[in-house]
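Presented as structure tokens, the chain that follows is alone, the form predicted alone.
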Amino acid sequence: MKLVIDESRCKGCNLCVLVCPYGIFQEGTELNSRGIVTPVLDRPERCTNCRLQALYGRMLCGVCHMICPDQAINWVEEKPFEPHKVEVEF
């Protein structure tokens, strides 16, 4: 699974930045095509839902997805054998 922000739906409220327990979202600095500053992903491999959802077969966190008023945050399936970074925190 991979976390994505749909910039066509995001209005830049930054609620995801405030609620993410892993600090994955950061306030953006550049305007998108609609003139809105949308959040950016900072090391999304720390997201437990991205890493472990397939293993456990259920949603593990998803606070960002639930809090987003525009439903702009989603998880998408990664392509087979798509390289991805894995980060382990102790």
The other form holds:
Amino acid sequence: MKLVIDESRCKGCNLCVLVCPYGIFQEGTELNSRGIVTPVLDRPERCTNCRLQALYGRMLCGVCHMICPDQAINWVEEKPFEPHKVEVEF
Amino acid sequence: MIAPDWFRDDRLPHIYCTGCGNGTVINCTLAAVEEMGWKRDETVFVSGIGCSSRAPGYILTDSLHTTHGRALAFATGVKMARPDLHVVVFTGDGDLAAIGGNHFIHACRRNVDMTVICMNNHIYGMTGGQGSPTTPAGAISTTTPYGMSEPAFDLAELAVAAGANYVARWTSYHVKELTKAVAAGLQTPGLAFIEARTQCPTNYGRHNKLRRVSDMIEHLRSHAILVQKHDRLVAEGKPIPEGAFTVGELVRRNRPAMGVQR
Ligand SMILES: Cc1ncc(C[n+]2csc(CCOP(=O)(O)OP(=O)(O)O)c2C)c(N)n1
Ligand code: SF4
Ligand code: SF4
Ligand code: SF4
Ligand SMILES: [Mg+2]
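If the one shown is the form predicted alone, what is the structure of the form predicted in complex with the partner chain?
Everything in the complex follows now, all chains and molecules, and the chain you saw is the first one.
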């Protein structure tokens, strides 16, 4: 699974930056086409939910998804051939 | 997980300001509803007027967006006419405790079978930041430019005293706990009241040195103390930290309820 921010919904409140235990969301610096500075993702493949959601068959952690007041954080299926780097943290 | 197909996608993004806590409370409520396995055509959301009261407009069920303060009166009507429906009320501190104060205490007294979720941002958000019955002492609002001089209502304690079967309080920072509390409320026959303290960065934070959303969230996080800890401090005769408020389950009981389908 892949973590995505819906640019058409995010209002740039940075609550996700505050809550993610992995620091995956970083405050952005550039305005998007709607005039909003949305957060940027730092190696989102580290997110527990990206790695293990399919295996466990349920949402893991998910606090960014729950606290996001604008329903902008979601996970989408990856294309099977999409290359990604996996870092497992112990 | 939030029930994604319960949102009116065509209405999103909603009108709430950047970082407003109301959106988070909607998420937690829909996650709890999803947990219950309720169907959309068996569920009704009712609200009054205010930013918080706009919530049902973003949810894909039948809903009533009623007049200011009267959400509980309309919700009582829905429940009496159709006890088979699940009734959930979204309200604000002004809507529930100022203009709607009498409906609040009497709905609790009657213990009408519904779940009431109050987004308490301590201010009249929608109308530009006037003081509400929950504005803390000393806080600046447009109607209290020298600081609020009246004592504030404790909404959760009020619901306990008035007779609601389930009462809990959390904040928009405590998303997991809030979701669990709403789910417990949905399961309880009789009136379940969940106070969700939320941030209004625009009309509360801006006047009270909490301009940044993160400052408001930090304020909620650091001033919340568990009921159990509060009670322990009281029993030990120790002081309660300045400005602290209790969070957790305040009551769960089985008083006779009205409108419960047999
Ligand atoms: C009968 C009536 N009186 C006053 C108003 C103006 N009014 C609209 S919203 C509001 C206060 C809302 O405060 P609250 O319930 O806390 O909602 P919030 O916007 O803070 O979420 C008031 C006084 C109204 N719409 N109708
Ligand atoms: S919490 Fe949601 S709206 Fe706020 S910055 Fe993150 S993605 Fe955007
Ligand atoms: S689900 Fe948890 S770990 Fe994954 S991005 Fe969100 S907050 Fe971070
Ligand atoms: S005025 Fe306050 S309560 Fe209303 S949408 Fe803005 S932040 Fe939220
Ligand atoms: Mg309010």
